[in-house]
Amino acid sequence: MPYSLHVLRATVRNLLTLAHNIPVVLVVFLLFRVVPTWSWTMPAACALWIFDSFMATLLLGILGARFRDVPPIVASTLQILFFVTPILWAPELMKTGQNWLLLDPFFPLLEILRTPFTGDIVQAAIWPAALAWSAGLTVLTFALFARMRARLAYWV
């Protein structure tokens, strides 16, 4: 079977998990009286999220198959990035250094989907930053996959 099929299976499984969690989000929206606004950027943001999840799964799958220490390192790094990225706090709370948030790979991807839901306007630098991070992830994934494809079956 092609390697991309395994990655696609994991991506679809995660999308189904997301779909099962959408009613919880809807209840929270009702409780806090948040009325999401529809924007043309929402389908593009969702498509970019799905594409990035596919690429990140492929990249981490290759690295995790080769180096057994990668999954715990990724788990620890994601936990740190969860608190550094403005997920639980608003980016406006930062008095100085808001421009540094664009260097966080998760912030632009989070903002392109969060701001239409809250009715805010997406900053001009957010979409180019999200596309740049996606392009970097794609280039890195393709370069690693092209180099390691022949040996990948021996690592699993």
The other form holds:
Amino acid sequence: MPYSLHVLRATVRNLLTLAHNIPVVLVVFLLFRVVPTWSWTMPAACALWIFDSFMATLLLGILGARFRDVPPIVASTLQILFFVTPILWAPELMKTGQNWLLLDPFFPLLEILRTPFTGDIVQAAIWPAALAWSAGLTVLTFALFARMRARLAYWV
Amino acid sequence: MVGITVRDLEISFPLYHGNARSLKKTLRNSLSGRFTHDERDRVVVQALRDVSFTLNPGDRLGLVGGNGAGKTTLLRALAGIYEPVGGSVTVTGHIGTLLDPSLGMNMELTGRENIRLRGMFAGLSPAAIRSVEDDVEAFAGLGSFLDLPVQTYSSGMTVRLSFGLATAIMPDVLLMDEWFMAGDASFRQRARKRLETLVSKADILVLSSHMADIMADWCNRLIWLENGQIRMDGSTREVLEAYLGRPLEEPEKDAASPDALPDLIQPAPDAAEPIILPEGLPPIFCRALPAGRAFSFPHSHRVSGVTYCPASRRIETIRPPHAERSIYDPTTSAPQTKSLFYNRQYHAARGCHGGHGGHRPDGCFCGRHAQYGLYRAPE
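Next block: the form predicted in complex with its partner chain, after the form predicted on its own:
Below is the entire complex, every chain and molecule, led by the chain shown above.
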């Protein structure tokens, strides 16, 4: 069995879990009368999300097999990124240095999907940043996987 | 072409413990620079070293050795679970493994769903999956439990189901670990019967076991592993005798006496024509068998047997006990030594399913080719 099968299983499982949140989004949209504007970027953003989650799962899976402290590290890093990334707050609240947000990998990825839904206009730098982060993640994951694939069975 | 080639196989396990399992400490050590460790500073267990062998269709390899000798590791390396640290492992053919009882079982699915899952994994058609389902249902005898999730099963039920499932799909190369011989007595008997069918249909068998009698029965070649290295590689008998440190007892000598022979092996009738075998073997007489009657030796009758296949005009001799089967091809007159076991390719090449009458794999005399019963020469 190829290792990617296990990664795909985890990805699909998490996607299904994520799909359970769709009703919440619908209710919120109804309450606040948000009308999503259709754009071609929506499916593209979804595809990029799925691809990235596959890559991130693979990367963390390799690291997690080797190092036991990876899950807590991931959990605490996510916690920090959750507050740093404009999820609960809007980027417009920042008076200066909004461009620094592009250094947060989650921000461009979040923006490419959120802006079409809320009808905002996406900044010019967002898509290149999202693609650059994804490419970086892919290269890193692929390099690590190519190097460590033969060793994986010895770690678990 | 089914085959296994192992060249200079080396497998070693790094032992990670304590700090080596922590990303934080590993990073800190590599960044601080002053208290670095040597890259090689880790405990490594050498599981296998310099293991080389080649298996061809018809080979039945047994692995013997004490605990920790590397038997299971070698099986896992053959199955492709461990990639070799050094050397190479090349396996051609469809592999079936009986290594782990719960392999490929999803505890949350029902027994029936697990059967389907395995069938789909093996790439079977829906019809084939259904027949596997019936087969496993009959073997495991779980009744209505088959429709309940596997996690509600007792451990014995799980073993019955997984064993039935693992042995339901016929592979070319069968890898087997010793736990398959465990279980309670009545199950073991049924299991053994089922295994024998599977073993006889596989082209290559690699088996790891402690049981000398199973080795003697099923294998025609043994490798004795010690401390991860091949200590001895040879025929079943010579390796087993060296391993056990005593000669093998001659199995069931009395059964080979003429009065215990099956009725097919009788003094030749007058009308029979002698076939003169090469290399000074005694002349053999043959007579046509009733149509469709298979020629078989039950397990207990390890007699010198000969079959003559008019289709291929070849004479096959069998020398007891568990020696090789020699095939004499009159056209080339070069004797080839073949495994005693059922040779699927031989019959498949002739468009014959090769069902065999005996309940032992080596009692394989396909009814379609062995149209001649062969008899001992009159004393």
